[in-house]
Amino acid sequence: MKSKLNWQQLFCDCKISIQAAIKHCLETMHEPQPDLGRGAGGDLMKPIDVAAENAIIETLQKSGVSFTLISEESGIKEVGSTPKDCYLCVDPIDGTTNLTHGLPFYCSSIAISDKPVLAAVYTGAVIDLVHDEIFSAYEGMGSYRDGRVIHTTNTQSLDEAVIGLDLNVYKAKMNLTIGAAFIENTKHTRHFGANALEVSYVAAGLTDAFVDLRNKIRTTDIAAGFLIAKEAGAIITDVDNKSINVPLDPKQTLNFIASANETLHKQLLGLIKS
């Protein structure tokens, strides 16, 4: 059953105590860090992760909400009496690599579903901790750029089109044919360092699509931004042009494009077969 709960106001009340958390963190990045071993998602954890997550946690906690946790970072437990009652599916920090750099562009990633499954996730935020924005989103009801309505874009053209392309294929394996193809025929080729913000992007007409062909991304880290990019008006598929339904799950992995409209996501799955 779908929660009746004020989930804006629960995401906004995450914003906040999110970046309460990391403050100190970040004030202490250029020292060493702890080794804290590797998260469920087999990255490995650094303390502001931690952080974030836990300040995620005792925001619902404290709002009453029981849940099942599903994270890049603990893994998959159960929180409260009744954990059944909605899944919580986050990436603390999606960007990490970025924000031990100093490179301002990361995220969290919080997504609210019914059934441990990608095509449940029912709400959502991607929180932008950087511009302190709030992405959001909740099935059949529009998405939202800290409350005002997004719409992806009419681009119809891949020589008009930004197009955001993962090319990180350490420890993966991609078609370097197909990425190659990409390259060739898009005139405005992206990638920022945080996917979940990237999607997000799309669903608010900043970039005109955003492709990873790795099979490398994990659902921890674009179950909102999907949604997100869904009720703006994107289309997004696997590269088989099939709709994507996986479990949500910190291992599970996938591949997907998602296009602001229709036509850009012909031509860019044209690419792939060609």
Second form
Amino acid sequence: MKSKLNWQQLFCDCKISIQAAIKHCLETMHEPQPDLGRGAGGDLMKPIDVAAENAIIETLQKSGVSFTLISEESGIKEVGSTPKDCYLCVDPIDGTTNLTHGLPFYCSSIAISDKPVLAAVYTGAVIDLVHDEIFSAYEGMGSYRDGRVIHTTNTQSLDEAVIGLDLNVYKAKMNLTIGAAFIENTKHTRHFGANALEVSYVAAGLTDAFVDLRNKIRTTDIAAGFLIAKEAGAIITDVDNKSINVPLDPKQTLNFIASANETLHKQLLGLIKS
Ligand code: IPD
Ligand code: CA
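Having seen the form predicted on its own, could you now give me the structure of the form predicted in complex with D-MYO-inositol-1-phosphate (IPD)?
In what comes next, the whole complex appears, and the chain from above leads the way.
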């Protein structure tokens, strides 16, 4: 059952508590960092990831809600007396590499569902911690950027399309010929380094698509971004043009193309076939 909480307010509260919690970590990022081992998603954990995750958990706990946390950092954790009430699929910091290098592009991603599967996500937020704004959506009610309605673009041709393209294939396999086809046939490609926020950029009409075919991105990174993009009008499928419904799990990975509209989506899929 969908929780009747005021999620918009809770996402705002999360933003404030994350920003307060990571302030000290940001100031000391240049100092040697303690070894915290690997998070549930497999990446090395930083104190700042843990601080952001704790801030999200504490904010939700204060609201009195019970939930099952599905996090890139501490994995699956039940909180409260009725933890199956709702599932919180979270990447506390998406774009940790940017953050540790001082590159100003990172966010927090929070998706809420009543079952631990991607298709059951009914609300979510991507919190841009650098520009201090929230991209959010509620199923059937559209998508918002700090309260203003957002829509995907109406760009119809690849020649005009600016697309996000994640070709970061360190320790992953990908047919780079396909990557080359995207670079050669679209107006511009971009990759800023925080896919949750980059999918939200498609929702807000800042880019025309985002493509990640590496089979490396985790559900914790994109569960909220998918709902935000879909509610804003985006078409999202996997490389075989199938709708995506995978378990929400820190280890679950996938590939996807998120396009501003159907016409563009067909053309982007066509590049893969060709
Ligand atoms: C990473 C970012 C990056 C993508 C990586 C992700 P993280 O998230 O989204 O753009 O290329 O695959 O892991 O590790 O900073 O949470
Ligand atoms: Ca992360």
